[in-house]
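This document opens with one chain alone, in structure tokens, the form predicted alone.
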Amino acid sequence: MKILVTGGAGYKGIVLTSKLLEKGYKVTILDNFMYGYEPVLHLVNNRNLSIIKADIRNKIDHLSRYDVIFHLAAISGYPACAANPHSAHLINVQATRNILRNLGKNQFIIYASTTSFYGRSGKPCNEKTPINPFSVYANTKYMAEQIILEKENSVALRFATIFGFSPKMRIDLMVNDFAYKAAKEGVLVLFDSFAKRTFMHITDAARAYIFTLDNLEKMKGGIYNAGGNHLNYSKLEIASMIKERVDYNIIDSQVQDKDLRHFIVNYDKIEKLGFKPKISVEEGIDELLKVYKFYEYYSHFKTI
């Protein structure tokens, strides 16, 4: 099986690529490498890895070579999309449409979707819950999800908020950011400390992708929340977990977060097929704090 990972040098993409190579798949990374080549250097001696430097906004002529495309390339997160709404639409939406136009009937595409669609209701949400995207990021990702699902051989994974270490680190993700501020700055300002969402370790995210690859016939044409029912936490609960490990100050602000997401996600659909995350938030925090001891400056962790 030949696999293409768009955004394969990114935070999730490089971890997924590593896991696919460990399983013996032939994998091609497609990335524009705007943040450098360092994340992929530890994999370049693998004979099953190919690397293409390209921008998904441009026409990609070789898509027919691949049996499965993991489509991860995107402008990710509220701040980056809000700062570049035109680029967010071109990359997240239009480029996705262009990729889909160039796929054959028998090719599969697995899309990196998001639970951010569920908005601010504070209520339990499953795959049938009406979506409520309130940001450029959520809107463009939802539009791309709808495009992907036009193809029968497709799966949309609505991921929980990811945390944990990656060779292409992102510090802007919530658990990663909270742990950094606690360890390096000694203070964390919490906006909307009550707000709940779900979290999943990056290794479990890669496992979810591979689980989907192993169950394509069962899952094709579907939307699946990807995470675990036991991993719904509020911001304050995450901050308190970190405080058990690091002595720092938590300041509860009365200002509302512009990126307020508040919902409890249900993962019964994917759990019934046999997938559950294995790594706890506490284990992820321990991992992050270990890493942060060796990195002294924020500049080491450029965001995607």
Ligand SMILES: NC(=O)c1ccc[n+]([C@@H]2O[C@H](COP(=O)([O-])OP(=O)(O)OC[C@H]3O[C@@H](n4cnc5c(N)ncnc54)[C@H](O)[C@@H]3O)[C@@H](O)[C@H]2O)c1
Second form
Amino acid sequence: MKILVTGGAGYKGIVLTSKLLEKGYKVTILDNFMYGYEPVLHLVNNRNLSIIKADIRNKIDHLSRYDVIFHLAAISGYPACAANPHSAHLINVQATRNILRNLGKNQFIIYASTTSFYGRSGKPCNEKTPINPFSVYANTKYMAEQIILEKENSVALRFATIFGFSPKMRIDLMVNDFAYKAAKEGVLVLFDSFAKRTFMHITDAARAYIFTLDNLEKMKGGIYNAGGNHLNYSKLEIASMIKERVDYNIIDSQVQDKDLRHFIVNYDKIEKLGFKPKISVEEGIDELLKVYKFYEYYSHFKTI
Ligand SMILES: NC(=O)c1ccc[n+]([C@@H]2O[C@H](COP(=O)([O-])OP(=O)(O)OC[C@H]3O[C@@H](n4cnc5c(N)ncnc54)[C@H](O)[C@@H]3O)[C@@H](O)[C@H]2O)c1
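I would like to compare: after the form predicted alone, may I see the structure of the form predicted in complex with the named molecule?
Expanding to the full complex; the earlier chain stays at the top.
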């Protein structure tokens, strides 16, 4: 089986690629490397890995040679999309449309969707809950999900917010960010401290992708929330878990966050099929704090 990972040099993509290679798959990373090349360098001596530097806004050569496409390339996250709304539209939506147009009937596409577009909801959100996107990020990801699901051989995985370490680090993600501020700055200012969100460790995210690969026939055409029912927490709960491990100040500002997301997600559908995350947020915080003792974040982000 030949696999293409778009966005394979990204935070999630590089961890997924490593796991696929460990399982013996032939994997091609396609990425424009807007965050630099370093994340992929530790894998280049793997004979089953190919690397293509390309932009998904352009036609992808030889797309038909891949059996499965994990489509992760995107302007990812609320802040990056708010800073680049035009690029977010071109990359997240239009480029996804172009990829879909060029896929054959038998090729599979597995889409990195998000729980972000549940927005604000009083009840636990399952895959049938009406969506409520507040941001450019959530809107563009939802539009792309709809495009993906026009294809029969597709799966949309609506991921929880990921945490944990990756060779291409993202410290804008909530647990990663809170732990960084606690460890490096000694203070964290909370907005909407009550707001609930949903989380999953990056290794479990890679497991969710591989679980999908192993269950393609059962899952095809479907939307699956990807995370765990036991991993919904408020911002204050996350901040407090960190405080049990490192001494720092939590300032509850009582001010409304610009990011209005507040929801709990239900993961029964994927759990019934047999997938459940294994790593707790507490374990993820321990891992992050261990690395943040010596790690300084430096963004390689280039203008796009
Ligand atoms: N990290 C999360 O918490 C999370 C949660 C839900 C969904 N997702 C989705 O998972 C996917 C991966 O997220 P991530 O956290 O790894 O983000 P990331 O920003 O680290 O990775 C995105 C990758 O896409 C590449 N890319 C961007 N534009 C490109 C283009 N035009 N052509 C080719 N490559 C391009 C970037 O270089 C980067 O390597 C995204 O689609 C994101 O929306 C992420």
